[in-house]
Amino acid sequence: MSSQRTMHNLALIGFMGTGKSSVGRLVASHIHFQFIDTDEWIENHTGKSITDIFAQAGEAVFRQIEKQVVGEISHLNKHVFSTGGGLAANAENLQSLKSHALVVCLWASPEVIWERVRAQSHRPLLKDPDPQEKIRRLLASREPFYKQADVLVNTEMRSVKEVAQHVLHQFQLARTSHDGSAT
C-alpha cells in the first residue's frame, strides 16, 4: 500500500456468495461508517433490478452504470462499500476504490460459492446450463484483479462474525499506519 493513500472508508470485493453484503453490513454498524451495497444501489438509483438491467440492456449496459457508481462513491468519506462480484474486474473501477479505500477481497472456493448462491435466482450470471462451470470460469477470469486487494479473506470456514472482525482488524491496522488514527 502506498503511503500517500487515505483510508477513510472500506471498500469490500469478490465473487458473489462470499459474504460481501453481510460482512460488511455488520462492519459498518460497527465502526459507525454507512454501508452502500452497489448492486442495491444501482438498483434503486435505475428502477431496475439488476437481473431486468442484463436482461433488457445487456451486461455491458451494466458495467458502465458500475463504474458511473465508483466515480459517484469516490467522493464519500466513512462509508463501507459492498461491491458487485464483476466491480473490480475493472482496472479503473478496482484503481478508483484503492484511491479512497482499504480494498478487502473476501474469496471461497467455486463449491462453496456454489452450495452458497445455487437457490438464489437473482443471480443472472448463473442463469446458465452448467451454473458450476460459469462460476469457475468467472472466477478465473477476475482472480488476477481480487489478488490485488490489500488483504484477501477467506470466508470458507468462518461465520460472518469471524469474517467481519477481521476485516475490522485489517482495516484499524490500515488506517493506524497510514494517518496513526484507529476508528
Given for the second form:
Amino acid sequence: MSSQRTMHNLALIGFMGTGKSSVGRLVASHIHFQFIDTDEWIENHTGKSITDIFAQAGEAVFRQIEKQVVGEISHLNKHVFSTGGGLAANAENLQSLKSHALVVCLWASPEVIWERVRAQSHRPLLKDPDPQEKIRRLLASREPFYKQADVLVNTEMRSVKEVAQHVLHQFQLARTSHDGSAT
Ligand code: S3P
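So the form predicted alone is up there; where is the form predicted in complex with ligand S3P?
The next block holds the full complex; its first chain is the one shown before.
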C-alpha cells in the first residue's frame, strides 16, 4: 500500500453471501461511521428492487447505476460501504474505492456460499438452472478483482461478530500506519 493512500472510509467487497451488509453495519456502528449498502442506495434512488431492475432493464443498466453510486460515494467521509457482489469486479470501480477507502474483501468458498444463499430468493443472478455452477463460475471470474483488495478476510467458521472484529482491527491498523489518514 502506498503512503499516498487516503483511507477515511471502509469498503467491503466480495461475493454474494459473504456477509458484507451485516458486517458493514456492525463495524459502522462500532466506529460511529455512516453506513451505506450500495444495493439499498440503488433501490432507494430508483424506487425499484434489484430484482425488478434486472428483469426490466437488464444487468448492463444495473452495472451503469452501480458506476454512478461509486462516483457518488467517492465524495464521502467517515463511511462504511457494503458493495453488491459484482461492483468491485470492475477495474474502474475498484480503483475509485481504493482512492478513498480501505478495501476489505470478505471471502468464502463456493460451497459455503451456496449453503448460505440457497434458501434465499432475492438474487437475480442465482435464478439459474444450476445455481451452484453459476456461483463457481462467477466467483472464479471475479477472484482476480477480489484479490486486489487491501485485506482479504476468510468468513468461513467465523460469526458476523468475529468477522467484524477482524475487519475493525485491520482498519485501525491501516489508518494508524498511514500518515494523515486517521482523521
Ligand atoms: C450481485 C450481487 C448482489 C446484487 C445483485 C448482483 C452480483 O448483491 O448487487 O444481485 O453481481 O454478485 P449482494 O452481493 O449483496 O448479494
